[in-house]
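Just the one chain here, laid out as structure tokens, in the form predicted alone.
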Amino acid sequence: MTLNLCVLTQNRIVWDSEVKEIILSTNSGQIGVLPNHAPIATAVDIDILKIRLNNQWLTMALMGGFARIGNNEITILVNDAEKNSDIDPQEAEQTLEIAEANLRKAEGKRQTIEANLALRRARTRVEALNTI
């Protein structure tokens, strides 16, 4: 038995097909989601979306939105994700040092707080490509 799952952004489908079991990091913990998962509506964190296909792994980072989960079906909303196998780890790698300098010279409550969002995004995109 399978999961159909779909993960959307506002703009194009990154995935959509089945799967045999997914890994999803909620704001209030981790999940693992099997065919005949209870229903469930649920906030989606900045974090590692795990897909398991058959025998094999496969990550995708997920920059925080909605997940509903229900009759084998799995709906994710997103603000944005990647494949691991579409990130550039040398951009990744880059894009991380920038946001941890830009936390360091943040300065005022609001800065700060946009570049820890930003760090969180740069550290779940490598994450994403070193997990599993």
The other form holds:
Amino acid sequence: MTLNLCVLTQNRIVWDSEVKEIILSTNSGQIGVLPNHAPIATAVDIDILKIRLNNQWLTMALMGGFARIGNNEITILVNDAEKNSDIDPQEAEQTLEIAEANLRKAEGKRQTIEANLALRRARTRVEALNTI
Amino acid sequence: MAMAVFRREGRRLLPSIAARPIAAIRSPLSSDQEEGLLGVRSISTQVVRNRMKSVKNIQKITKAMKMVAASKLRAVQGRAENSRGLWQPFTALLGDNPSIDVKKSVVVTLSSDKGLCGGINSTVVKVSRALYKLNSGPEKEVQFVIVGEKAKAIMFRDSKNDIVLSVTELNKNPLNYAQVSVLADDILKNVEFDALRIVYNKFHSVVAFLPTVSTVLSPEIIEKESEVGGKLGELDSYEIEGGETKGEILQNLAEFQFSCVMFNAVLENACSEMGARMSAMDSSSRNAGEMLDRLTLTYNRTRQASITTELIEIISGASALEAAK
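To complete the pair, please output the form predicted in complex with its partner chain; the form predicted alone was given just before.
Let's see the whole complex now, leading with the same chain.
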């Protein structure tokens, strides 16, 4: 029994095939999904998604969204998603530094929140490269 | 021999006189002056030539507009198809309920900013008005949010009081999700609603665009309906995780659903606009071509008629001289 995983963003379909297991990050922690999981609708955090195909793990950086798990079908809708093979290490590090600098410079509640989100996004991308 | 030519030309002279009444309506006053100069009852070749030049220019312009619309269509079509996958899971989870009975509905009308795109804007406005009538009644109210110049112009005339928000020039920059999510955010903040109905033209193919209504419900209604049962009742079977309360997640979900559905609707409407403009400009250039053919015939007849009159004058002059001798 395999799970059918669909990762969609507004502009394209990032992933649409069968997997053996996934590890998803939600607001209340990481959940691992195996075949025949109970139906769940959950919000997805800005964090990494790990996919296992036949003893090989693949990592993807997700930028927040929703996930629906039911009947061995997983649908993840996110604002943006990048496979770790598509991320350029240099560029990710640079984005992280810029985000950190912006956070230090930020004034006012709104700028701080935005800078925080940008920092989390940049950190996720760097983490996706570092895991495996 | 000259008389034989005259007889042949005479038959052709009659149709040119018959064509004159139609041409007279179209030609400006200058044709009357030309008639005086020629001394014959016919429009001058100059006038017909001017008309032919302007019709040819129009044909060139409409052909160019058609090609521009075709290339823009190619660009947007791919994105519209990709964005379709986004709202389908929402419909699978929450269902699309156009017939739901709510107190406050908001109709979001999507239209184009530029004209010359066939009848798509008027169909969208017709559907919006029909929704208004359907949903009005005691204790129920309908408000409009208008996107696009064309619908704004039409609806401002009669439904001015019910328009809450109007947005124009959405297509100035290439469409992207961030822009649409800002718009969706605006609408959510400023308008109270129980159900949002988005009216747009769905792009089925280059020649087929159907006005469609997508319904998005507010989180409170979703909770109420899921307890009742039916399609939304399946929502209860899902355990909602990731957040403090179920209500909070449903709120986020509804907002996300709205912005995804809006994004798809805006893209589809843009595709339909390009497709409609393509077919409108295509029939325009074809009409211009036909008009050009008819004008060419008129031009030739006029030319031949003027030649004939010259001949008649010369010959009658010559024969008068001979008779005088």
